[in-house]
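Have a look below at one chain only, the form predicted on its own, in structure tokens format.
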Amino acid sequence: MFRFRLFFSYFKELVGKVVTVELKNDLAITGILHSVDQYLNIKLEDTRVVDEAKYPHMLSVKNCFIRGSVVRYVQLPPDGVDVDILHDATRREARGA
């Protein structure tokens, strides 16, 4: 459960930034992270599909809610990664704190 809290805390810091969410069905959606909850459900605004030719029916979707259980990856903005915070959290988890 600690891992979910770590990710939840981390994603809360990314609210307002552009992220790309890849789903388990291979659909990748880029948008502004509006919110995330403790189940890692994600709400995106101003969305666009990465492969528009493969998913033309998604062109009209501008906002979406993504259930956490269908997320494969979340690509973060380069400036959104604070390596020191991640190292500290990983050390705490390894110690069982």
The other form holds:
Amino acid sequence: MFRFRLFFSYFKELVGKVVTVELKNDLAITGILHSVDQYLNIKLEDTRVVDEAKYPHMLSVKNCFIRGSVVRYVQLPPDGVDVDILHDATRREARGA
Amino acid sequence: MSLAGPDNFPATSLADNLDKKLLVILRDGRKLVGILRSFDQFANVVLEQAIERIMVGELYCDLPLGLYIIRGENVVVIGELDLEKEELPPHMVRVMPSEIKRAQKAEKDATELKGTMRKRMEFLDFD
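To complete the pair, please output the form predicted in complex with its partner chain; the form predicted on its own was given just before.
Every component of the complex follows; first up is the chain already shown.
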């Protein structure tokens, strides 16, 4: 198990929220965060591709598994972030707790 | 908002997708469709009756591949295909492998040409 689990724990809190995952190959997928694991692999439900005309092959894909290593950004809902709790957790993690 | 402990994992597992028809997108841009038979913690995947779906513009072609083992580091997305929905937009035309290869080459030549023309124009330094 990895020692640094701040983002893993943080993503677990976001399960059920709508996020947009932008991949390193420029594909962007919006969906409901279903689950995340220690590698930050992401499973999304009810997905739709952001630029559908450019990626017609994903038309009937409604659930997908995204390998953590290919994620560039995860765009979060503005009200999905409690910045203070995140700051505290980061300070704690940095202190080596 | 509390940070969840190790006991309540919403685990990300491909087990739910076993024996289902999946779309696998690879790092090199290839799209494979097949039935998931096996996987592991690295997202290495075994696809049965795999086909490669090549799409160029409005044309597409399915190349049969057979039984495939994909190394996990090449996997970008594994999507579950909804069998009740259309896999492709209706206006797309299915063609033979020879024609799709020609279309791919034409597309590649066009992007290369755009690239070289841009390089030639760049020195002109338009403000």
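For the two forms, the rigid core is made up of the largest set of C-alpha atoms that agree within 1.5 Å on superposition. Numbering follows the first chain given and starts at 1. Model, not experiment: these values are computed from the prediction.
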Worksheet item: 2 Å or more on the CA of Ala89 between the two forms, with the rigid core superposed, yes or no?
Response: yes
